[in-house]
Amino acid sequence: MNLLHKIQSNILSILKSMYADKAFAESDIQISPNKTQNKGDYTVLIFPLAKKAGKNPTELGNEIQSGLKNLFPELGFEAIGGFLNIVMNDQFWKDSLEALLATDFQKMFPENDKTVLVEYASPNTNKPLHLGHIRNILLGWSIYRLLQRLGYNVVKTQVVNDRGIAICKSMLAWQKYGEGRTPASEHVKGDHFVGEYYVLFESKFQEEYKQFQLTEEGKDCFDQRKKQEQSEKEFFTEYKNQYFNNQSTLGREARAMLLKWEEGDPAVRSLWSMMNGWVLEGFEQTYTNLGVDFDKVYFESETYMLGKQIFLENIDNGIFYKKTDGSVWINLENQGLYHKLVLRSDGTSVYITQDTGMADIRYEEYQYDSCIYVVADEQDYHFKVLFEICKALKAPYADGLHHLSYGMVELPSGRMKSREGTVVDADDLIAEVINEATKNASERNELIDLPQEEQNEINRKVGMAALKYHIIKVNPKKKMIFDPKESVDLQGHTGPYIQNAFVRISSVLRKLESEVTTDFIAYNPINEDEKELLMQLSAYKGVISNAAESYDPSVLANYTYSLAKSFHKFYHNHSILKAESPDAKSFRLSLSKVVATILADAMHILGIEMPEKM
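Form predicted alone: give me this chain's structure on its own.
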C-alpha cells in the first residue's frame, strides 16, 4: 500500500470513528494533485464529505487534519475552507519513482473474460478513403488499444459497403467511358481509379440534368417551384433525385445494373467483382500506411439480407406490424422516437434490417459483451432506433451496444463532397504530412549524417505523428474544422512536440544508460518540476482508465502533451548531465527514463510511433 492509499484509508477510519452512522466508503475520499494556489502537493476535497456528514466543511477539514497530523508527523497538512492540502516528504517522491521504475505499464490491468467488438472504417467501394475515414479509423484503433490495455478481448471489425446504387454508378461510368483502362495500365492506386469514375458519373449526370432543364418539361417543373413552400436548395435536391429516378437515362441504366446485380447476372457480377477488387486492394495499402488492421471483415453484399427473417417472425407477437401495402414497421413512440420502416412493401431490406441481423450474427459468432460502433453523429438517430429494436427483441446483447458518435470533419471552405471530388484524400494527406516533415528536417540539417533510408523512416514517423495526433487530440463529440496547413505544423500542441521530448531523453540515455539506478537515497530536496512530473506519471493508470471508459482517446492524447510540456520545462530548468551531485544525476536520469517509457507507451496506444532521432 503506497502512502496516498494509507492516507486515504486513515481518513476513512477517522470519518467512521466520528460519523459511524453515515456509511462512508473509501471511494468517497478522492486525493488528487493540488491545483489550488495554496501550499500542498495533493489535496482532499472536503465539500462532499462534509455534505454527507452534515458538517461545516472548514470544521470537518480541521478534524481530519488533526487526526492525520498524529498519524503522519513527517507530512504537512493544511485545511483551508473545503480543501485539505497535503505536503509530501522527499521520501514519498523517491518511493514513487522507484515504484514507477519497477512498473510494467503493459500489465497494469488484469485480464478479464469479457469480449468487446469495435466496428470502424466501414467504407464504400466506390471511392478512396478520405479525411473523414481517417478520423473514424484512428478513433476505432485507439479505442481498441485502450480496451485491450484494460484486459478485454477486443475484436476489430468493419462492414464494407460493397453494393448498392453508388457502387453501380462507378461501374456504369467505367463501362461507358473506361475504354478498358485499369489501375495497372494507368499506374493509379485501385481505389483512386474507381473513385475517378464515381466523380465522372456525377459530372455526366449533371450535364444531362442541365440539358433537361432547357426542355419544355424541365421548364414546367421549375415553374412549379414557385408554388411550393420549399427553399431553393431543398427543391433542387428533391427534384434532382426525382429526375434521377424517373427521367434520367444514366439513372435508368444505373438502376438496371443494380437489378441485374441483385439477380446475379454473370456479366454484372464479374464487373462488380473486378472493380471491387481494385478498391479493396487500394484500401489495404492505406490501412497499412495508417498502421491499422482488422480481425474480421464483413461485406454488405453478403449480409444485406440479414435481419429480414427476424422481423417476419416477430410480427405476430406485436413487436412489429404490417401496413396494408405489406411493409413492416415498428412503433417506437414510447421510446421518444417515431414509427420506423424495417422492411419495404416488396420485401427488400433497409439499413436497419441488415444492422439488426448483423448484431445477431456477430453475437452468435463471438458471444460479445459489448459492441462499439464508431460512426459519425449524422447516424445518431439510426443507432437509437437500432438499439431500441434490439431491446424490443430482448436480444442478450442489447444492453451492451454503444454508438461512439463523433463530429464530422470539415474544411475551412466547408463540407467535403465525394461526388464533386472535393474531399481531402487520405493517401494525399499522408503524403503531404510526410513531405512537410521531410522539408522541416532538411531545413534543420539534423538528420543529414544518417543513411537516406533511415532519414525517410524518421520523417515518416514524424509526419504520421503530426497527422494522427492532430485528429486524436480533439474530443470525438466535437466537430473538426481540419486545416491541412495547421495539421502539418510540427510545433506547439502537436505529435512531433511530444516525440521531441522522447528523442531528447533517448539522446541522454544513450550516453548515460549505465548510470540509471535507484541509488538516489541522499538526493534532496526534490524540486517542484520533478514533483510535477512524478504526479503526472503516477496518474497514468487513471488516465488510461478514464480514456477507455469514456471512449475518448483525446484524454490520453492531451495527457501526453501535458507530460511532454512538463518534461521540456524540467529539461530547460535543471541539468541532467551536469547535475549538482551524483544522486541528483541518478534521480533525474531515472525520472527521465520513466517519462520516455510512458510517452512511448501512451503514443503506442494511440497508434503513433516514436523515433529515436528527429
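Rigid core here is just the name for the largest C-alpha set that superposes within 1.5 Å across the two forms. All values derive from a computational prediction rather than experimental measurement. Positions refer to the first chain, counted from 1. Compared with the form predicted together with the RNA:
With the core held fixed, the Cα of residue 550 is displaced between the two forms by less than 2 Å. If you fit the rigid core between the two forms, you'll see the Cα of residue 565 move by less than 2 angstroms. Shown in the overlay between the two forms, fitted on the rigid core, is a CA shift at residue 22 of 2 Å or greater.
Switch over from the form predicted alone to the form predicted together with the RNA, please.
Excluded here are partners and other molecules; the one chain stands alone.
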C-alpha cells in the first residue's frame, strides 16, 4: 500500500477511536499537495473533519498530529490552523519512482465490457472543413482515446450530411457553370472544388436577387411587405429566404433538383454521387492530416427517412399527438421544455426525426451503453429535446445519451461568417502551422544533418502540435477566441514546449552508453525539483480518469504542460549525465524516463505526436 494511503487510513483509525459515534469514512480525509510556502509536501484538510467531530480545528489537528507522529516517526508533521502538513522522507520518493517505473500506463485501468459510441466531425458535403470542425474533431478524438484508456470499447462514428438543398446548390452551380471541370482537371482538392461551386451559387443568386430588387415586382414587394421604419436594405436582407423559396429562378431550379433527387432521378443521383465522392475524398485527406479516423460512417441520404415509423407507432399510446393539420408533436412542458414538432403536416421528417431514428439503428447495431454526441453548444436545446424524446419512448439507451457540448470558435474579429469570407479553412491552417514550424527549424541547426524527408516529418509533428495543443488546452465548455498568430506560437504554453521536454530527454538517453538502472538506493537527499516531478507523475492516473469522466481533454493538456514545465526547471537546475554520484545519475535518468513516457502517452491521447529531435 502506498504510504499516503496508509497515512489516510491511519487518520481514519485515529478518528474512529476518538469519535466512535461519528461514522467517519476514508473519503472524508482529503490529502492534497501543499502549494504554499509552508513546510510540508502534502496537506491534510482538518476543517471538514473538525466540523464532523464537533471540535476546534486547531485542537483536532494537534491530536491527529501526535497520533501520526507515533505511527510514522520517520516523517515530519506540522499542524497549522486547520491544516496538517506532512513532510515525506526520501524513501517515500524513491518508492514512488520505483512504483512509476513498474507501471504499465496502457493498463492502468481494467478493461470493461461496456461499449461507447462517440460521434464527431459530422460535416456537410457542400463545403470544406473549417476551424470549427477542427475543434470538434480534436475533442472527439481525445475523448475516444480517454475512454479507450479507461477500458471501454469505443466506436468512432460520424454522420455525413450529404443531402438537402445546400448540396443541390453546389450541384446546380456545377451543372450550369462547371463546363465539365473536375478536381483532377483543375488540380484542386475535391472538397474545395465543390465548395467553390457552392460559393458560386451564392454569388449568382445574389446577382439575381439584386436584379430583382430593381424590378417593379421587387419594388412592389418592398412597399407591400416592409415593416414600419424598415430601410430597403434591411428589408431585403430579411426577405432573402422568402425570395429564394417563392420567387427566385435559381431557387426554383435548386428545389426542383432536390425533388428529383428524392424521386431517385438517375441523372441527378449520378451527378450527386460524383460530386459527393470528390468531397469525401477531400475530407479523407484532411482527416489523415489531422491523424483521425472513423469506425463507422453514416450518411444522411441513407438515414433521413428513419424515425418516422417510431413516432407514428406512438400516437395511440399518447406519447405523441397529431394536430388537425396532420403534423405530429410531443409535449415536453413537464420537462421544462416546449411542444416540439416531430413530423411535418405533409408527413416528411425534420432533423429530430432523423436523430431519433439514428439513435435507434445505432443501438440495434452496437447495443451501446453510452453514446456521446460531440456537437457545438448552439444545439444544446436540440439535444435536450432529443434525449427527452428517447426517455419518453423508454428507449433502453435513453439514459446513456450524452451531449458533449463545446463552445464555438471565434476569431479576434468576432464570429466566423462564410458570407463575409472570414472562415478559417482547415487545410490552409494546417499548411500554415507546418510552414511556420519549418521556418523556425531552419533558423536553428538541430535538424541540418537529417535527410530532408525526416526533417519534413519532424516539422509536420511540431506544427501540428502547435495547432492541436492550442485548441485542446481550452476547456471545451468555453467558447474560444482563436488568434491565428498565437496558434503558430512555438514558445511558452504550447505543444512544441512540451515536445521540447521530450526531445531533451531523448537526447540525454541517446548519449547514454548503457541501460538505465534502478540502483539509486544510496541517493539522497531528493531535491525539491525532483519531488515536484514525482508528485506530478504520481497524479497521472487521477488526471486521466478526471479528464475522461468530465469529458474534458483540456485537463490532461494542462497537466502535460505543467509536467513539462517542472521538467524544464529540473533539467536546468540539475545535471543528469554529470550527476554528483552514480546513484544520483541513475535516479535522475529513471525519473527522466518516466517523464518522457508520461508526456508521450498523454500527448498521444490528445492526438499529438512526439518527435525525438526538433
